[in-house]
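Only one chain comes next, encoded as structure tokens, the form predicted alone.
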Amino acid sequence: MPTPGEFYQRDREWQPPAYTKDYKTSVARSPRLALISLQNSVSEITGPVFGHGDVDPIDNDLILNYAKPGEMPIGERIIVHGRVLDENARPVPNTLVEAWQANAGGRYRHKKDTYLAPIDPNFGGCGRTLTDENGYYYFRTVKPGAYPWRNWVNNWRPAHIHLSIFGTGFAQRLITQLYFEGDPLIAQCPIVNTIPDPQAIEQLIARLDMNATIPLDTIAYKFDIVLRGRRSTLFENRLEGN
């Protein structure tokens, strides 16, 4: 078997800088010295291992996976779906996608969240699923609410869902956020505005998908996720890896 090719280098002009003065917490979180690029080791180009059998079929249904029997959370019912692909447009099958979010009022089920919106007793705010052989995934949930945060005097986070995607190797793992088409708070958000390329911001916006919407039930949004691709490698004088 050929050795898997290394992943493409991260595009620093596409990703937001570690330090941005208008994003207050980046001041404390950003490194003080220049970043160092390291060559991928075998452990980084091979996949993380987790128990696929531990993923329950209801884990991707945030409407039901925390609710009491016979009850449901409050909020606009939505479906978020799409494909996980790499930079070579190849599907990433059988990979773990995790999601967490605020409830419809904009509050997380977390002891440090003190926003005055109420906690929904039937909404846990997290879920997970595995992509199928075509890299396809979906979640059913309620649309999260916007919430204020202490950056400037009057900053609000747009409605968003956090996503973690394991990929096929540690260097490919991605943690990101998706936003919703038409939300006016996206353009006002200091976190979103750390991203230097407008096209990169567009890739973080889930698009309304009426074809996948269930009439009289659930609105759908489509959001494809792109992970880092692999370089080509030579094996028996043939290119392998992409």
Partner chain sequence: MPQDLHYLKETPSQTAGPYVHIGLAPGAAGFDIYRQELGWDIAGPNAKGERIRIEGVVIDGTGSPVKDVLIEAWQANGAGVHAHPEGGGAVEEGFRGWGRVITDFETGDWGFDTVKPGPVMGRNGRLMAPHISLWIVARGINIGLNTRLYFSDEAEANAADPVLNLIEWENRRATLIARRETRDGKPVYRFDIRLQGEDETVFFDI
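Having seen the form predicted alone, can you show the form predicted in complex with its partner chain?
Just this one chain is shown here; partners and other molecules are left out.
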């Protein structure tokens, strides 16, 4: 039985480059020199381990985790669910998934957000959960609103949920954004368009999932997340030597 080795190299033509002129903030924040390619050592193959002592069951319910007793946030009630897989299509169990988002009006509960849409007193806008043994995760929340941002004079972010995922190794660490099927703002967004490949962009669009919808209650979107896969070490010495 081969043992797992390094992670597959990251496909830098699939991932967004650092410098993307139409997303203006990237211009001064992007390295100009080439990344140094590093074969994985134990420092990259390992990563933090989380357990059920780290999160509470309520943490994945953004409808209730900040609401006052008996109250709920305003907005379209949605379930976001899916699996965390690796590039070998194997589930990634017990991994931490964190989410954050604007409220239904497009306003973040953040001291640096000054957009004129109001804060929702019953909505914090963040959640977290661990995937189960099959890599499955789910959140309940309200659908976030679109909002304007300063880039060109008139840019609007499509409705989106930020997601942070760990995997088993620090080399898999990933932050991304989930968009919603059918949103015409996706195609216009300079942040979305930092990703050069249109097929890669489609991978960030959650699909309406009627089968997971709770009738007369909550609509559902499905969103699978793929982390880097690991090579099987065939015919070679262990990373740590002989």
